[in-house]
Amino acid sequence: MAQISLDKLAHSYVAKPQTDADFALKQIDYVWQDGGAYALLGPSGCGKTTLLNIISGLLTPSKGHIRFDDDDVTLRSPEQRNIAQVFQFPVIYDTMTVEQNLAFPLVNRGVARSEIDRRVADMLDTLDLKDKARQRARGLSADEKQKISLGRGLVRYDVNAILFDEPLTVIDPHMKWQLRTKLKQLHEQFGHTMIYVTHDQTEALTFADKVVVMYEGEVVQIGTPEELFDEPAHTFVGYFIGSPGMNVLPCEVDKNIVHMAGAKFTLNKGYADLVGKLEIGIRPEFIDVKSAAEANGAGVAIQVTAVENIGRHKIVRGTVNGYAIDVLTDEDQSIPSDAYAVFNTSRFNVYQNSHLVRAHS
């Protein structure tokens, strides 16, 4: 296992570029703490396979150093970096059986036969496959066959780190849960550095102890999903992240006042001089609808377009001022026709140029 350092890494697929435009990777500077579990999270395209690229070493950036512990490895093989890659779609030998597979990494390296048995009985366990285990690889499912990829990086307990690339896509639901769940173990268990791609929130939310979100090939924050939910640093985050996700509305800000939807609101906090585009990030949590009585003036009107009862929970959909705006309340909570949205602006978030701007006081 290794520490991982990202210095002034950057990529771009053009030959000579000239423009933040240019790169599918723009510059990072981090550290992947030995024994981790990290999430990429992000949609496609935002620059998360080709980051994972470059830490197992298929790829070479344009820029900067990668290093696993004080080791600089940025031109070393995969082999050479001693990784262990899982990707989207299952990467086996057909002719080998099940066990063979999970054998053949071992094999290779030269472990002993009896901690081979061992540790193909116990993958063969975790991915409840004990029933196939002679059986050819060709005949069985896509997900049986992805399994078997994930237990092929699994199965090595000496690697520095081992990287996922959307690894349950072809994975029934059900199975995704169970998979998602062993991963954590796992990692638990051996202490694996582990990284961990996926557009799935739920995916990354559940697995890592740090997220990082990427966006157009820009990393805009990493976190726990805890400080990913309560403070996105960027808008992106705040619609990427939740379930609706963190409502964005345009606002004026002066001091420790906000203006907004022609509502003022006192804030608890101030904040310096602001220009520049100016927004209110608030999560449909930290709403509530009422009627125009029971508000007394506190909210803005909210001209409601759909409710989605979704079991536990509505989503009240609507606009305020022309913004769309979403509202999570309870599933027997009655929706007036005179609604108003009120807000806890305790969990008011503000944002400049789509960044998220720390009060002062």
Second form
Amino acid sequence: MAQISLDKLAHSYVAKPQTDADFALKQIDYVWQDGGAYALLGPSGCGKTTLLNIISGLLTPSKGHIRFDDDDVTLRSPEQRNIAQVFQFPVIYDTMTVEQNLAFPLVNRGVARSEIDRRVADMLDTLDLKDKARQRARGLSADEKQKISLGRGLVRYDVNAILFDEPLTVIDPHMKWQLRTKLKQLHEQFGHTMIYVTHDQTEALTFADKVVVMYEGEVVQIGTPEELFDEPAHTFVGYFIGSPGMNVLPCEVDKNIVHMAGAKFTLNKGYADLVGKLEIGIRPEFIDVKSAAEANGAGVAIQVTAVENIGRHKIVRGTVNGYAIDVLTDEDQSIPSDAYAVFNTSRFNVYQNSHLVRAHS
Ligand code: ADP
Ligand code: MG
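For comparison with the form predicted on its own, please write out the form predicted in complex with adenosine-5'-diphosphate (ADP).
Expanding to the full complex; the earlier chain stays at the top.
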């Protein structure tokens, strides 16, 4: 196994890239710790597969280097890098049995028969495919085939890393949860570096210790699920993670005074002089809905436009001084007719041109 370093890596599918926009992957420098469980999260088209294929060796980057420990592997193939990759759609041999498919990567590497048998039996068990072991893959359903694909990546134990590119897309929802849990267990058991690509925040946050969030070819934040929730580095992260996502409202900031949605807030922290586009990010979890009497001068009147019950919570959607906001309340919270949105100002994040600004004091 190895630590994987990306050094000034960038990629363009255009032969002679001219501008930033020509790059599917803008410059990234990052070290993936040996044995880490990572998720690569972002909307479709943001460059996740491009980055993953560069790490595995399917794609040669137009700029920069990739190292496994001290070895420069930029020009090496996936086989030479000893990486297992599981794709979105099944890559299996239709004419082989399930068992033979799972054994294949091990047979190829000259692993002893007894070890192969043991590992294949384990994997059949893990994937709940024991009763299909002797069947040819051809006749199986799409999600069974994809499970074999996963298994072919996971049976290998000598790999530097296992990469997953949205591997559960074709798997049914119940099995999805089960397989994700299993992946996490396998990670704990064998300690392989795993990089898991997904556009689904739940998948990313439940699988990974560290989530790498991408947006338009750029890594906008790398952090634990808590860090992404508490202090999104970019308004996109705040909006993309959480449901509903973080509210983002234009504001003016003068040291510890914030003007937002026609109201004035005094913070217990101050900011240096800020220029450019300024916004407050505040998560729906950190806003309360109260009656005018309860609010007692705090907060801003909210025109409620919709209330959605989502189990133990309600999402209250509305506007404050014309700006749309979402509020998350307990399910038994009543919504008064003279509702005020009361903000937990200690949870305000200030953004300058979409990037988080740290307070001075
Ligand atoms: P993701 O996996 O996050 O959906 P991709 O890495 O597949 O994103 O794509 C990133 C960008 O690169 C997209 O704009 C996509 O259209 C473009 N792209 C991906 N593969 C190719 C390719 N083989 N040739 C040209 N452009 C590509
Ligand atoms: Mg992709």
